[in-house]
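The data below hold one chain only, encoded as structure tokens and taken in the form predicted on its own.
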Amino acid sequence: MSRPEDTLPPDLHYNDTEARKYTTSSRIQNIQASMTHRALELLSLPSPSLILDIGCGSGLSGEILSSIPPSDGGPHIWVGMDISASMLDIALQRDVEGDLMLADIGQGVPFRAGSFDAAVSISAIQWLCNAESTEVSSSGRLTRFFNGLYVSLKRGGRAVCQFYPKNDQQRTMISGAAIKAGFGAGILEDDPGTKNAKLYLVLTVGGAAVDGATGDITGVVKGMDDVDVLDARRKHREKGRREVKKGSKAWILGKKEQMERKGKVVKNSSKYTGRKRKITF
């Protein structure tokens, strides 16, 4: 069975008739509903906060954002961004309570610095992988959402993701990606090596505590099982304090890499990469 980002982008995919599908189908929406409240606990958000849903489509997550009980930290307010005009639509008239823009997320994340105190994000970052034309690349759409995300969340705010990736390469991708930016990312993976397997990317921004919580990524998975801890962001930062002479193999696989995070197509590395030219006559 094909996979849905394979066949076609989701602004076409998600039409009408398959965003009014998806929106009615019982079995979505219970397990909508069944990972909303799992990306939540991993948020463990101890009181209402402004939560960004990131490609929220017809705010089936959003809902359930809204009715969390005082109880358990809620409810929260919630800000959703969707590509698809018809899922929005359909959330307009399901009357949901959040506020609702139209934008692709591989544009980047289009708020003010430390707007969010969290962020979710159900099924769907792995679109990110799939690059529409030969002008935009998957690595670049990557790059732009998750620098815009670290940008949006408050100091010590935190964001999960459940993703479906298509392989091993996705998933390295997509979670290299979220380092990159600056994030403390760990994976979580729920009923591993079944069919059911569901992934979650929880990812922590640096810096002060918020409401007594800690902002690295350890504390939030402190004491769970099949917890992978991934945080490059010392490697990369001594990375960047060596020196590399310019016009080395170093130095244009790192303007490769420069060129790549802002969108553009670049010729593939080799062994030849660097090497120089022979005199000849």
Given for the second form:
Amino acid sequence: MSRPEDTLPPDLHYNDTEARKYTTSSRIQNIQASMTHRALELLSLPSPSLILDIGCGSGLSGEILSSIPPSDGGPHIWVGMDISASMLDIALQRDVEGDLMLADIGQGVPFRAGSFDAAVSISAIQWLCNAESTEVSSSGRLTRFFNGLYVSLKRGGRAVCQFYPKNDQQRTMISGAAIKAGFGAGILEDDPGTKNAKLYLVLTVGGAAVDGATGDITGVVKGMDDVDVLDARRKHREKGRREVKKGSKAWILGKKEQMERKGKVVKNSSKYTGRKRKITF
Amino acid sequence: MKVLTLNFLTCAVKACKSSTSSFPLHPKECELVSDSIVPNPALLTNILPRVDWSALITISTELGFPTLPPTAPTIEELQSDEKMMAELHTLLLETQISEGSLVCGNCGHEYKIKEGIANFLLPNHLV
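Now that you have shown the form predicted on its own, what about the form predicted in complex with its partner chain?
Full complex below, order starting with the chain above.
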């Protein structure tokens, strides 16, 4: 199957005809619905919440969020971001309940710290791997997106992003960017090894351990049937350990990054950051 | 766009990240519509602690609503006071901005709102 990601940027690919085709196709509707239900199951929200829908498109996933019955902890309210104006136009015609925004997720997530209970994204973040001009890079777009998302989620919040990576390299690039932003990240694969394999990037903010379960993906999937856990973390952690001298430039940059993640106001870094002042006399 | 969403939005420009005046965004020449939504007390009690009350006061005076109490009600107060609950529901969820623009207090960038959809796309040099 051809990948639309390889042909055009998302705002141009989803023009009026493509957006209509996408929204009216019953096959796509079914797939989107099942993936949204799966994402909600992973989020396991106990009470009505405020959710960010990343790449909401015509609101196929949002509709499900607002139609959850009170017995299952719904109905949630949501804010959707999408880059395609045609998709949002269709969402308007379908009269969805959430708030819509025309925004490029690669430019960041413009919400203040701790706004959302959770975030979902269905078939969207693989678009971040494409950089359309020389002014932007795919890694820069991924970093801005995940940093913004990390700040806008509340502590203990979760994000579930279903995505279609082109290859293993894209998959590592996306999950690596999420980990670097501070998330506890894990990938859940449904129907592995088949053509219908679906990848869910499960992100957690602040690994607060609740009743024995750890705060990361292993805690999320605990108690679910038919889930095998492959943990490849220990190896990674030992490789990344390195002594940083207190007061050095790297130490200061690390601290600033940490504070930025908490949503604090941090001065921009420059080549002068961490330099000693000249002794005046 | 709901007033609740406006209470969470900040300016997307990179240089404004390090400024406190980039939040809240100031509504300018806004047309408001009212949309009836089923009241959901559980949702309001969940969201109330995260609402920035001083920003909400600023926004509601700028939109021309009657003044709010100077401090946010606690969750117990809200649960016992049905009138307060109904008023907050109307202000936060049912009042929506359909046309107009949002202005950043720091850089002055205007985000247009058309048919309730805010345009947050930025030129590359501002990101």
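Residue numbers count along the first chain shown, from 1. Predicted, not measured: the structure shown is a model, and the values here were computed from it. Each form is matched to the other, and the largest set of C-alpha atoms that superpose within 1.5 Å is called the rigid core.
The Cα position of Lys255 differs by 2 Å or more between these two forms after fitting on the rigid core. With the core superposed, Thr24 shows a C-alpha displacement below 2 Å between these two forms.
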